[in-house]
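The chain below stands alone, shown as structure tokens; this is the form predicted alone.
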Amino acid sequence: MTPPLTSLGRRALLAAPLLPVIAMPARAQISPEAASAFIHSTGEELVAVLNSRDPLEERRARVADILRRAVDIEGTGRFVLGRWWRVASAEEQAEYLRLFEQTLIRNLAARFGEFQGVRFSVGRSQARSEDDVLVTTEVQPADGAAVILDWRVGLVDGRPQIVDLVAEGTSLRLTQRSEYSSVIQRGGGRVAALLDAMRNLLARGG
């Protein structure tokens, strides 16, 4: 029986499943100014979609397109899988990355896409390591409390990309890494157990 894979809650997704480094290629250093400009332009693009009068499903699809361009999905996915990446076969690695992209984009697009009347502002940016910068933003929904989101931005193949999302001190990729590792361990150390759980979750629309 495949161990269950729970979907991350609202705190882990907005207040923290965009997300843990393993044998990853070194990234060039990005300046705080460049990281801030990237988050500002990406945020403005998202806000324009969220505040449009388009149907909900169309807004979600457009948000998904923006996220695919803005997020380092492969790097984040490999980080989330952690030490189990080396255990997985080449076929399992490829299948995992395919399922991870679907899961991540579907979850984020579904939740971001529900909001309208959003205001977005960029605060300070500061280098947190040799290759990424933390950019603080405030997202103010029309009908709720403001949420502080910290975006970690790095250069991937020479382009700024989001490598993690932190809210209320919770890292998306660290949270998801812990969850995925637990599923694999309960499945006897088999990456296949995680893949089965991810497929089941996607099939249920989670």
Contents of the next structure:
Amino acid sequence: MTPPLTSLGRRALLAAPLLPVIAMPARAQISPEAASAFIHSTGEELVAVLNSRDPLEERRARVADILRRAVDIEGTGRFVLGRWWRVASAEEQAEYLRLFEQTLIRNLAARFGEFQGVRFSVGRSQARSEDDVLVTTEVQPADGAAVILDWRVGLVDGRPQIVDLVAEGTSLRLTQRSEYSSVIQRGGGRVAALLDAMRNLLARGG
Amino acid sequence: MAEGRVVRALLLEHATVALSAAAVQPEAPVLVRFPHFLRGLGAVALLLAFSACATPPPVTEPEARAEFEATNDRLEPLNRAIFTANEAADTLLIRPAAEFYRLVLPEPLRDGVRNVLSNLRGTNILLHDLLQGEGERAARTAERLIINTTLGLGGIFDVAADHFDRPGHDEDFGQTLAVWGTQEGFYLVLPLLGPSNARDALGFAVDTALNPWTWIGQGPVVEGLRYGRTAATLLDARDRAIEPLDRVYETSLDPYATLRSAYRQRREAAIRNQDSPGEGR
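With the form predicted alone done, generate the form predicted together with the partner chain in the same format.
Entire complex below, previous chain first.
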């Protein structure tokens, strides 16, 4: 009597409550307090490494480790690639994420010298959208004027993660998205052109 | 003093480029007040500009089209050419000049120069605070002008920020136009001055005209001071940009695109008065 369709329908119905969990990115709301605490502890960790007297390679490895834990590298990487993510092949996507992570680490490592003796304090934090919070920090280099940096923090897989850095109104992920898209367009709409450029930059060292 | 003349000529050129830009912006009533000959020059610049226009992607690619609109860079080929020329001028002349400036003047003196320049802009900032209906900020700017011109010895010391808790901010006609509802117009790279857009380039020209120090006084000494001020403004701006620009060139795969995006975002923050206090000190 019961056609197979119905049983399938019932099974689909049973599975339905699970669907949003699978389909939606694993993001939930994060409280401003939790975001502040996360930025504070991550910042303390980073500053400790930056100001340590360990050899450069060791510091670099430890900073890379902190970044991998604290930054939503995959989410941010996909955001930055924007509409080209779907154009890229699976291999290109994987290679892109690998290069994106290395680029992030290289760009921070290139500035280790500037960060010697740096101090920072966490200011106010405010919910900016449904799923992220903007935490303001004041970063005081050993010499020179203090800089205000805003960290956008979201909840990824239940853990707080950095999704963007905003300096003087300039969002790093927006600027980078514009930059990457320009490289791809000028490379004839090929994601491979971006991957080449990223490899070249990494080969330049830093 | 040939450089001064070059700078002046460039300013005029900016004005015409800006006007040509404004000519296609229906929301730029300021245009009608400008003399006809400038508009004539503007038309020439416009022709030149559009001979190097970027082609928008077809409507069949909505995402590409949306990005093209968002990037707002119809003159990209021309802008990239000016950008490359600017890079050359910077490598050969401007950056070495700024480095020399940094070498010969110790930091406290450079701060003094910066403070004097900022104080000279004070009347303009006050005017724009008022035009934007920002009473509190206008009062702050007026207080700063009075305190720094007197106690700060003609603006050399920023006494208002250091001892009276009155930090400065910057304003310009481009921001005022934005507050009045003028769209930014298309992105522009100005010769020597770099990133801008139709609205801000026009604003820059108007600000130069509005500043009393552009007009007050005559004679060789005053002329000399005027050129000196222009030179100091360029040196101060480039000196401040040495590290940030180096960083862009170290990390960016396309510095042109990075600076275009950063300029846009920074201007938006400045218009909302969310730029960090102390800017324009």
